[in-house]
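To begin, one chain is listed below as structure tokens, in the form predicted on its own.
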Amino acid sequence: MRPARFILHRPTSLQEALELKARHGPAATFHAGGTELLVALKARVLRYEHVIDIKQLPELRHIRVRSDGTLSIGALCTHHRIANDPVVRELLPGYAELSEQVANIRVRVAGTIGGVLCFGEPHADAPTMLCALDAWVVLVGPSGEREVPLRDFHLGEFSTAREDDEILVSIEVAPQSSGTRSAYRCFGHAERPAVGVAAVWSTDNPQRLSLWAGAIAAAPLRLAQAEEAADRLAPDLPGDSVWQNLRDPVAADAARIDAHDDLHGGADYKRHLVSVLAQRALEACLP
């Protein structure tokens, strides 16, 4: 099927496309890789007189160390750019890996990580290893700009904090210590995870572990009670004996999740998959 009629426009600076979103209101949308949004609108499911195409916005386009360490990543860059990156490579290659394991090469050719963010479409992939990293996004609107957490910013299925106005400028990951290491690992079918869990391990300043399973629910969620567990371990366990002792807090965090059952799998499934890819994810990151 074919979307609706509507009119294109091309802006060349961010400020640009911001003047067009004010101008046009709600019967606008912005427009990035196209691998969400044009799905949708040919199937009729979302429809807009004016489409905003923002794939050419300078502002949007770096990957860059800034002079704090921060990782800053801009929203239009690309799944197979971000896996290629040799500075995401270096600092933070769980991301990378990540990135380069997304769905199908045309997807990751085409599909930009602002856009995957702002779609709010639960069976993702890299929302569930950005709020592990404890990243944050840039928006810039009419009122100026601001910080979201990642952590804060899918509100529900395809529901963001981004306000229809705004732009997602970046994504931003504070430097990581050289103890830190981070791994993804997900199970799904149709090239969409049922379920993903990413762990990101620091055995320095201090030990902390930070686990949360996506795709299961609406929204990433944090596996507190692994994760505290984990805060009571003694520095210099064994990495085989790691696993022994969060088993049954992931276990117990996993059965209080509110899944469903769906074409990705029974609920059950699901929760089960969660002690799985925490295992695999765990021992990707351990020495």
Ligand SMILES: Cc1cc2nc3c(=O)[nH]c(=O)nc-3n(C[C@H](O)[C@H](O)[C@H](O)COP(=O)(O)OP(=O)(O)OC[C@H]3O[C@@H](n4cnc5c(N)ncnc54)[C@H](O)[C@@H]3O)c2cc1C
The other form holds:
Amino acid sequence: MRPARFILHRPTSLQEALELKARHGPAATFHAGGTELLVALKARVLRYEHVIDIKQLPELRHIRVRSDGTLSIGALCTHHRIANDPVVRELLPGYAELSEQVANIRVRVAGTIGGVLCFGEPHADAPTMLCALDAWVVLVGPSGEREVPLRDFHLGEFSTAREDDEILVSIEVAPQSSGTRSAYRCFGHAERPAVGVAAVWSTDNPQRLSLWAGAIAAAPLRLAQAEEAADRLAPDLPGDSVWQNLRDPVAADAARIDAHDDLHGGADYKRHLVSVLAQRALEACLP
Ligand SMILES: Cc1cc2nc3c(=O)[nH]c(=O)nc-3n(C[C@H](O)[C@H](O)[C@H](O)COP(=O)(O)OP(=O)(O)OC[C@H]3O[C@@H](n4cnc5c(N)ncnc54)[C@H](O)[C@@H]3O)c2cc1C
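Switching from the form predicted on its own: structure of the form predicted in complex with this ligand?
Zooming out: every chain and molecule, the one shown earlier first.
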């Protein structure tokens, strides 16, 4: 099916894009890679009279390290670019590795990190890892700029903290210490993940684990009991002992998840996958 007719705008600056959105209000939407939006427009699930193509905005295209060491990734960066960027590969190898496995090459070269975050489809990979990394997003709208921790960004399925007239400009990740490793493991029967687990493990003193499960619920979830159990582990515990100590807390976290039976699998099966994938992600982080 073809989309209903719309007027396409091609602003060349962030300011121009915001002005277009202010002029056309709810009748307008932003278009980045279009991998989600065009499908929804063609299916007529969504309908807009004005589509604002933001692909040319220079303010959203960077990957750079700020003076305080924070890594800033422009919202228009595609999964393919993130996977192959030398700075991301050096500073966040676990995130680069994840980006290399998103969907298929057609989606990776067109789909952007801003698009996957703003669309809010729960069956996605990057949000889980970015929550575990304690990332935050920068949003710009008519009333200025604000930052939102990614952990607070997804409010439910297809629902985010972004106001309709705001543009997501960048994703920011604070510098990781030299003793930090991260890994993501996922499983699914289709292109999108049924469940994904991200682990960020810091062996610095004090050691700290950030462990998140995604795709299984409306938004990524922290595996809090496992994180607390990791705080109590003796430093330099061998890898297999780490998992022996965390297995029960991870299973307890998984049992509490309000998962649903759907095309991606039964709820109990998905909760079981959380434990399997948590073990794999943790083992990939351990020296
Ligand atoms: C077949 C298929 C398989 C997929 N498999 C996976 C997978 O395995 N893992 C995974 O993680 N993801 C998967 N995805 C999702 C993919 O990651 C997203 O489709 C892609 O990243 C969306 O980016 P986009 O630039 O194309 O967004 P668009 O389609 O352009 O936009 C999506 C939505 O976000 C809004 N938007 C986009 N950018 C901004 C911005 N900067 N500011 C404000 N609003 C914005 C748009 O208005 C629109 O509502 C899959 C998608 C498809 C189609």
